[in-house]
Amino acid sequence: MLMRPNIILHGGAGRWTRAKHVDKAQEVVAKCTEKGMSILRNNGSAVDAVVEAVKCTEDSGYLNAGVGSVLDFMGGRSLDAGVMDGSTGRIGAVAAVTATRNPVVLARIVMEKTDHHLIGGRGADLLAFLNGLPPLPPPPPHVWERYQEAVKKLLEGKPEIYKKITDFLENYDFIRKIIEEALDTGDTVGAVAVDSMGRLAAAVSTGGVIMKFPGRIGDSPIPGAGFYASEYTACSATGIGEKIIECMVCKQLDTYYRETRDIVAAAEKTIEYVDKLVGENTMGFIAVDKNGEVVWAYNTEAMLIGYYEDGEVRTTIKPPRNKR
């Protein structure tokens, strides 16, 4: 029997105040989600759909992800990504990826081509090399404006801290204030869909955080942390990589929805277990479930998410929270 083809595409939870590329970055996200669901229109599967929609996203230059990721403390690169198939249970990833157009697509390969889960570094580099995909080009004008804005800020207010690499850990607090106080997006990407077969897939890629300590990896290359997908349900979630880890908010996600069979509660426990856990603006999630139901939930100020409704791709930085 056929299913109903289903796709939602996040952008990142976070403020999304101060954007400079608000509108920009939403027009990307729709493109990118017709992208996937044209693939699942044509009886694509979900893997092929979620990879698309994510590289998409990694091409234009305008989100946190592939060409438009963001700086660490040093001025350099390093980036994740994760796909799971949820079919055949099958998961790849990279981490720490530096020379890679699309991780999301080295990511497939990992799950693919080879015995492993996760490949990080200069290996991954090397097996993206191996397998033709494309180098990562320099930064977009616009990702070294925000570093050098960061650092601007960190040099007003104490510039020993950026003198001296190895005061960064003791003055860790003050530098995330800095930085949330002038760059308030959080725009990993990620995608999740079920195709007509009814199966179900997840993929997600981040730069991650601005002004990271260079080797810093976050959520998105976790399985079951960052993005997560079963025979049930398929999920990706963003915001603070390592509070999404404590949770493990897309397994607990999955295995609520096995508890409940209800996409949108299992969705609002989640959350609350989040909120209890690791507190309030953290972070927020997109999910499918086996038959076509989408749901998001955030507790984040706002959040970036590409869906369909009545036969159209609509995007909002704030949906109603915790419900489809």
Given for the second form:
Amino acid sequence: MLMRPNIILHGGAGRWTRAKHVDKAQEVVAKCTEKGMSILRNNGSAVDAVVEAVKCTEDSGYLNAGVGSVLDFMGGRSLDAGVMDGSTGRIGAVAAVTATRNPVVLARIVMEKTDHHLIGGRGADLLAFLNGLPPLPPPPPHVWERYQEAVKKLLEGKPEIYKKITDFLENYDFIRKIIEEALDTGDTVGAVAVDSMGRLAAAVSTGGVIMKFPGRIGDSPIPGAGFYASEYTACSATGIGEKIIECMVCKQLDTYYRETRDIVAAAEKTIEYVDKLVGENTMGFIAVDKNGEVVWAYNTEAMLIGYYEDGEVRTTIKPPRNKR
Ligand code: ASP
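Same protein, different state: after the form predicted on its own, show the form predicted in complex with aspartic acid.
Following is the full complex, with the preceding chain placed first.
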């Protein structure tokens, strides 16, 4: 029996209303959602759809993934991504990649061509090279500007901060505050889809949080946290990675779905659980169930999503919170 395919994309949870690049980001999300849907409509798999949709956002340079990834405390970049095929339970993820343009494609290679689930650092970049994936180009100018703004704020507050790396640890609370302010848009990307065979898949890709400590790895390559797919649901999360890991939010959604058999109820229960466990203004997620119903939930000011309604692609940064 052929099922109704569906896809939903997110472009990050955070303070989108203040972001300079919001129009461009919405355009990219619309284009990449359409790309994923056209794969599904041509009987492509859910894995193809989510990987290609996320790759499209990585290539754009306007979202915090691939080319547009934010810079860490020292001005470097390290990228994380993950993918899961709900129909087989296969997982692939990469962490702290520094030289690869499309970490989500690399995550798929880990899933399909290796015996491992998660490969990090130099080894991941080597795997990309061996598979002929393109290198990561230099950051676009707007990424540098965002970093420079954050550094300027740091230097105004504590000019001595770059003197010694130990200052970073001593001043961690202060730096954390600046990071939270700079985290006006957590414009990580993710996609979840169900294909015409009823197979579910989830993918996610990120440059992490701006001004992070070099080498920090967030939720995005952690199965169950930043992404998860089963025969029932597929979910992709965004927000403060440490909090998402504490909640194992995508696995939690799947568990609630198995109890309720209702994706909207499962999403509501999950966000209530998140609020209780780690507090508000921490994260958002998108999900789809095996029947093709999509849902989202977030406890931040906004979350950028792209989805289909009445056959048309739509994007919004302020989706209604209680969708049914
Ligand atoms: N979750 C990502 C991380 O913590 C950031 C984001 O969603 O914007 O690495």
